[in-house]
Amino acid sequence: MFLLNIVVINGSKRKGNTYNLIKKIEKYYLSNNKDISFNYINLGEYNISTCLGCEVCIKSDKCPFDTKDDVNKIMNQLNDSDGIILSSPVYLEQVSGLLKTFIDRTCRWFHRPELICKPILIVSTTASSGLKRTTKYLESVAVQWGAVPVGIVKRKVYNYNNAFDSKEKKVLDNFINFNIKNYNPSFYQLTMFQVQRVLANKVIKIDKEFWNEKKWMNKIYYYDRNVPYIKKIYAKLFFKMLNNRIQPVKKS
């Protein structure tokens, strides 16, 4: 079954090389299935305030800017999607400042993930270097949101106009046909899940309530039916070790 509602985060103020690569991906999909909709969020067109680092969103699930800018609107669109394309050009070996500002504002999702097992396709372009560092960071963000990074499409200056090769087509097909029931989470995903689980268990009350409500507190991953035995053992041992080390936060 195809994903029907794809939300695209364009992390550039311009509609340049990265945007054009996404349009090329859209054309590839639409040539095979006309029912897919692409909804673009060009971050440069939104009001996104810089995170204050006040931790109010972590402790209360609210932000001082909730009614003053567009971040909640963007987060709701991501929540309502079937899949996400997360993109950024490389700026000084990393994502754009615009995208990083938005990501900082999603901090509550590390503690109380909302994009559970949504597939995320990473897209990035560069004039020279930094692709590996940038795409790796975006993959880690996807995992901390509770989503699944299913692959990367990237370009450098010398191959901007290249057609998709067989490997890239496989990535694109895996994204649009993603089914969590067939997914085997990585060791990194299992590790981050255990870190978030320990924080919920020992540190922040609102996290614990959220995780208990979702019935994740005794799991090793959001969906664990396809997790191999060796990974299950690893996840259980890692949780036990970390949970024993972290002391509960005492109420003042």
Ligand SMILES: Cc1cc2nc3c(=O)[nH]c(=O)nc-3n(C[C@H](O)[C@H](O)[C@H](O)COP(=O)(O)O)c2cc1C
Contents of the next structure:
Amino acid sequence: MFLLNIVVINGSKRKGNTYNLIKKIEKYYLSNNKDISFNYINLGEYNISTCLGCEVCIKSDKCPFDTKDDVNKIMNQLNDSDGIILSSPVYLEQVSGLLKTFIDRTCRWFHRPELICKPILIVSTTASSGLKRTTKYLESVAVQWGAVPVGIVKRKVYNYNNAFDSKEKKVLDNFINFNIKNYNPSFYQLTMFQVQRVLANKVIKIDKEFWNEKKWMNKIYYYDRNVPYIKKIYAKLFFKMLNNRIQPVKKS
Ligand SMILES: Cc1cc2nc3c(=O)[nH]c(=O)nc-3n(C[C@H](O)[C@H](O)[C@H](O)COP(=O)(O)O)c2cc1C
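Coords for the form predicted in complex with this ligand, given the form predicted on its own:
Below: every chain and molecule of the assembly, starting with the one above.
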């Protein structure tokens, strides 16, 4: 697959270190004649309400803010992309509050994932600490959205301006050349898929309808052709164990 439309989520309120690092990535692709357009979503320029905690989106796909703020618009843009750059500065060892507010509002994608097998590149900058924790969290968000975290580009204050080394160039090339047909999902991805599958099977009615419609209910991953034998066994056993443990929710 050759990526054309890259949607960039800039999780910083400003166009600072994180934004500049992404600009450098864009320049790298353009200088290598890649036919790519970068469409920036600077979250600070959007109206994103804080989640009310009502769980209406989980049970019905609707949200009290549906027509009132910009979250649906952003989610649609992510859905229409060929690949996503998900970025954040490190704030107190984690992602920015701005980005977390947006991520909370995407909760229905944990139950009914829509970014299936889309490649996501994680980008983060920090003065010094917290990169590992922040990027790991962003990878887990990508997985919960049904997407594939294909790599990380990160910087600390002492190397903000460094050119990309060969390892980073490989990550950048893998991102735009990503092909799910050659992809072998991680144990974590397989585990999260089974958790979501059990929730759909036993707990949430609207999830079951969605999962049946997508024909995922009897699969071990969205695209399971390349899953090695040992991982297949693991996924099947994990699903069986969890599915047996979880009791269907009774109507009160
Ligand atoms: C509220 C706040 C919290 C921060 N927390 C950390 C931190 O925990 N560790 C760290 O090394 N740097 C921290 N920093 C520094 C930023 O991570 C760093 O400057 C980053 O590159 C800023 O990205 P930006 O220019 O894209 O906003 C913090 C900065 C701010 C404003």
